[in-house]
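The chain that follows stands alone, in the form predicted on its own, written as structure tokens.
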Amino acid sequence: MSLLDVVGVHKRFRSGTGVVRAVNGVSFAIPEGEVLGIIGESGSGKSTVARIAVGLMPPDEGTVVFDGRDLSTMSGRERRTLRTSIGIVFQEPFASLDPRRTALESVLEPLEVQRPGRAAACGRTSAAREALSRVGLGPDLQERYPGRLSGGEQQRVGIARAIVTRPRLVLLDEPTSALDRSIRGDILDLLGSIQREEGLTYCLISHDVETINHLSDRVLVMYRGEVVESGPTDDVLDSPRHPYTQALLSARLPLDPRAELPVLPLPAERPAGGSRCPFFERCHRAAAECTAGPIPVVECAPGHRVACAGLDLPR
């Protein structure tokens, strides 16, 4: 049974030029203990769908079910309980922390909501110190304010804050994008060890392929609010089938500076007619088949699905 089920979710926002479809019919499930990575360029809708999945914003259409319970039908008490079952690690570690609170006070805050009252104070402090120690912050750093911590230390506080209530699901929203490359690996290793030891379920949002590859068991590739490819991480990253996934992966710089940079062919002349494919206008393989009705979802390998009408066309 899945811990989280997202079914047919849509989300639209009004802008100065009309309505923007941020999420358009996205569905996925995360079994308990799995790490699902959602990848795509800026504006692909990955952060919006993740916020909907953890109840930070409602969908316009569709349903979100956590542990068998529909979020839209939950009572106020159930929603408060849900907040302790889901932790969030934000993109900007400094912005997510109150500059007037020490590291220890920041980690104590969610526990004060979960376990109010003076009688529980001793237990809250002990749990907060344990969580901070778990992420590598000793007693001397626990009493510091965010401004006196490095970016990596701030993010460790954010991780401790996310896991201190012992959640079942943790949303990682670009957890390393604001950090120096020299410390990204340490934070990813920390997140991986916590996930394995605690049996946590992660929903990881990133535009960085290496971050997804480091942590994820399975990956969704999003473009303009839609899932264009999904499957086991190794399959999708090693054998991408959708033209957008291929373009996204080709943008990675090779580790060897002497290696030749990959080049995708320029878009060809577009066939006449409309298309539901969100990548149609940028696709170098666009063909008449792409305008002939709904885009099919093809399973090209076990669990590896691609939304592409031209999947079997000559390359």
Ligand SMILES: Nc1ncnc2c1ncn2[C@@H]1O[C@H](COP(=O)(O)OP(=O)(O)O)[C@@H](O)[C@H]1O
Given for the second form:
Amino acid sequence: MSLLDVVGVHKRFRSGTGVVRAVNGVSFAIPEGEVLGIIGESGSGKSTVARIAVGLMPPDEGTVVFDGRDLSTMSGRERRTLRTSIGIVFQEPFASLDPRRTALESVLEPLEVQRPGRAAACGRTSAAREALSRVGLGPDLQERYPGRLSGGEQQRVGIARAIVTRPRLVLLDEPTSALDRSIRGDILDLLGSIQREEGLTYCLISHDVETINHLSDRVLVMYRGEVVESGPTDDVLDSPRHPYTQALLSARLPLDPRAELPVLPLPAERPAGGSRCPFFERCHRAAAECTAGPIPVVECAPGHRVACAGLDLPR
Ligand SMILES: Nc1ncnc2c1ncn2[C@@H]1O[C@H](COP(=O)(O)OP(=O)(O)O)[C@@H](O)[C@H]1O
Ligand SMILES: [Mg+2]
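What I would like now is the form predicted together with the ligand, since the data block earlier showed the form predicted on its own; can you produce it?
Once more the chain from above appears, this time first in line as the rest of the complex follows.
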């Protein structure tokens, strides 16, 4: 059984002039202990689907099941438990930390929600110190305010906060995108070793191929609110089949020069998912099949699925 099941999720937002379909019929499952990477360019709906998946926002349609329980029918008590069963690491470490709290106080906060009361105070402090040491922050750094920590140290506090309650799932939304390139590898290594040692399940979001490649067992490629390709990370990154995935990876892989993408203006409103490929307007292989009814999802290798009507068409 999967730890997390996301089924047929849709989310629209009202924007000044109309409606944005941020998430358009997305489904995926994460088995316990797996790292699922979600990749796609900015605005593809990654953060929205992730927020829905961890219960920060309700979907317009679709269901989310965590550990066998449907989020939409959870009781207040189950919701509180959910909050400590899922850790979240955000992109902006400084913005996500309270400037008036020391590193130790920040990491204590989720424990106070999980284990309130004076009697547990001593245990909370030792658990918080242990989590901070685990992410490489020794006793003197634990007493510092965020303003006196580097960007990398701030993100280490963010990671300690996310793991201190011993969650089962950790959502990492662009965990290294705001950091200096020179320290990204260290933070990714840290995240990888924590995941392996604790047997944690990760949902990792990034627009960066290297980040996804570093940690993910499986990858989901999103484009304009839809999943266009998914599968084992090596398969998808080494042999991408969807023209969008190929374009996304083209800076890194030798590609057919004909795969040059014309960049066309995109209409804000689109029909609900499935009847038309979201990449149609930009695809060099677009054909009539791409707008004429449900897009077939083809399994081109075990577990490697591509939502493309043009796979078998002559190039
Ligand atoms: N709270 C919101 N209100 C209105 N529009 C939003 C909101 N959150 C996201 N969007 C829009 O939804 C789309 C997907 O955004 P997002 O999920 O943040 O994408 P990503 O994380 O892949 O960059 C974008 O067009 C974005 O502008
Ligand atoms: Mg985002």
